[in-house]
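What follows is one chain in structure tokens, specifically the form predicted on its own.
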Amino acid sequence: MNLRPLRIGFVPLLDMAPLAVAHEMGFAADEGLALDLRCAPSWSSLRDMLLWGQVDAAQMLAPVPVAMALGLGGAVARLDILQVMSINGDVVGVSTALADRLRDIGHDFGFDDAALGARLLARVAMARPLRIGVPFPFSTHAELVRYWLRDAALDYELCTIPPPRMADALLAAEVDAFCVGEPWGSVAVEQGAGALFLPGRAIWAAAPEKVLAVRHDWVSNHDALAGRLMRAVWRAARWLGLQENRITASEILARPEYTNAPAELLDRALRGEMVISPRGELRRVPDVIRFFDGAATFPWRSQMAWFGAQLARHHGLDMAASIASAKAVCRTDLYRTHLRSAGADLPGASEKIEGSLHHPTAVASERGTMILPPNAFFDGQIFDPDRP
């Protein structure tokens, strides 16, 4: 079979973990595609790899599509969202110089209160403004933490560390803390940089973290093509939920054309069990990352709305077109054409009500079989897009 290539990028981390699988399983050459994976070393390089044609598609951090759509960060073309590739899979760690200060004050790195860390982490903070490293301005990463710290008395600033990068930056104390996609916080620990302070889901039970990414005039002009690339990378995500599955993406992924990264630590983060500091102190974390499960590759428009309605208040842009302008790079149109043939189960609706969910719930879905998981904010908050 005479296989059509299609270059694809990715920055090494766990969730990049679709597009592996999706080429070395066979998933992609099933769709006659012969994916040419391109290595990325920062979120900066990789859109622009994706905005000048150097790539097709990219696995991108999900705010970045949004911020263009919304002008911002020299915005040259529309990208679009065709699926999700992954939820969660962030942690925030700190210095060990800050980890001392926390445990002094009788902090116990229970990994799972969020409010409770952001009060904390204000009690211990330095007279100069703490320094937190996140992978990009426009990433779930920077949106989170702005999200929790925004009520807490603390003086910050972000700083932007590429994340294979993040332990390094953490031990040359350039940064005092960080907020980084696996296995780079779990990497920050294994080296005595620091200790693990929260995983990312702590703060937003369901945060979509990287989006399939194509350019708008791209996928204009190749939809059947958009389509086989969507089907293989969506059987390699539902190849990822099975957990007899697990140990193989860890080899995987721990190659060096992929993370290379220890494939312990990719193996940690996919059972949800995390070693968060050099003391060899062991968290359980159901849903540290999230490939498949509970309409997990669905680019819901209320998720990316979210990302919207931040952003316009960070940057003080007009909300309601913000949160329309959001809306309208997830296509979901796609998703819906070439993923039911494919077997997903596909939701009666575009939108939910972010942050409304406690326990997984069922809910109105083409084939009957929808689960969605908890998707709570730490403070409670309840985002609706069409009442922001």
Given for the second form:
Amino acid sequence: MNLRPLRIGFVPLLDMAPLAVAHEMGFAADEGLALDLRCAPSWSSLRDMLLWGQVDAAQMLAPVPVAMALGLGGAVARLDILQVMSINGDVVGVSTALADRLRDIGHDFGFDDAALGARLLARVAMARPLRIGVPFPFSTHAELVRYWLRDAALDYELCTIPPPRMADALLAAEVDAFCVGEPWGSVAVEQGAGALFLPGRAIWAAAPEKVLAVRHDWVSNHDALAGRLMRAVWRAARWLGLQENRITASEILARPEYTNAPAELLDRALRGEMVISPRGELRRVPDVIRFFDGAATFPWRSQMAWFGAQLARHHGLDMAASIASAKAVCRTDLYRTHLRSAGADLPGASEKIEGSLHHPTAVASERGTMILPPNAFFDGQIFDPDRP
Amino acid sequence: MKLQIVVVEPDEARARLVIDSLSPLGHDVTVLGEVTGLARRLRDIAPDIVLIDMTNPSRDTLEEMALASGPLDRPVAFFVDRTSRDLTQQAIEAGVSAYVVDGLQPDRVAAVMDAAIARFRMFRRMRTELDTTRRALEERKLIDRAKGILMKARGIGEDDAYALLRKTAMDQGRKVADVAGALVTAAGLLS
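Given the form predicted on its own, state the structure of the form predicted in complex with the partner chain.
Expanding to the full complex; the earlier chain stays at the top.
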């Protein structure tokens, strides 16, 4: 059978897994696709590769298509979100110096309380602003940190550092702390550069992290092809959601052409057992990263609306217009059309109140099997996209 | 008016070649080789144009500049915003990206970009050639080892050993180097 080649870009991170699995486990071939997976050295390069047609689709930081829809950061074309590729997966880490000071004031690195974390960080802060490394100006990482520290009595600045360089930046005291996707937080622990302080999910229990993005004009001309790609990636996500596939997944991702990081480190987040410090302290965390369960792949308009509202506040843009633009990049229409036949359960609504769930909750869906996991914010606030 | 151009490039030889191509235009060119503290050093220099290899991961750090919003900051754009699509396409294919301060005359930017694109095209060609040469060298080594294994195992001469490798490769529709690689691996497993 002749396979249709499709060029897909990614950045070496654990959460590119659905693309690697779609390729390696034959889900792409089942749809008649030959994925040509291209590793990008940076998010800006990947964005440009997508905008200028060097790749057809790409793994993308969820806030990037939203920022572009809002006209931020050199927007030259509209990007659409076909589906969410991963929920959570970020970790906040601190330098050894900061970790020591936190221990001195009695912190036990419980790795679960973000409100406490913000208060403690303010207590050990230095005379100058705390420098916090994030991978990109428009990223779930940056928005999580801003939301987390917005009321903290703490002066800080965000510095953009590529994920594979994060451990070195911490060692060189270029940054005092970071928020980065796995395995690069675990790599920092392994190199003795610092300690993990919080999982991203302690700030927002269900934060959309990476999305599958395409150019709006591309998907307008390639509807059927987009559908084949979506089904392949969705089936890969389902495969990743099964615990028995964990070891195989980390072995695949460890390869040089994907993350080129030790399989043992990649496995920590998949297993939900994080080694948080060079002394080997272990913390069990459910949902460090989630690929499939709880409608993880559905591009909820309310999730992107949250990023739209955050960006509007930060850049002084009109709130209602920003939220409307953010919602429009979520192609829930394509998701419903193309994934229904693959067996995806589809929610009755395409948006929800973010932050309202503290326990797993059943919601209305076509097959009646949809249970959404907790999505609470650390401060107990809720986000209603109609009343931001 | 002279433009202040910063080139972010850790490789000294390459950096010098970029300077050589831009200096005739009469601009001041500074090279930053270290990526540590890149954002702060760029703020100090306040360049009109920053050029960086697209494969340099620290490019993301420069994206911050495009968002600078303080009263003393000069607005910066990733240059695709302001110049022709054609020039942008060429730059991306050549593997160079540029950040340009707002308000520069488009033809002055274009002149700098033309020179930079030509230089980065050359780098890309050199990199490809280097890769090809390296691969050829590795393949030759592999084939030599495979020949050695065959000569010893079957008591044949060097020419016959190579002929055998070549025939096998042709029969199986594979490259000689691939057959040699398989043989070397198998011999390693059996010994």
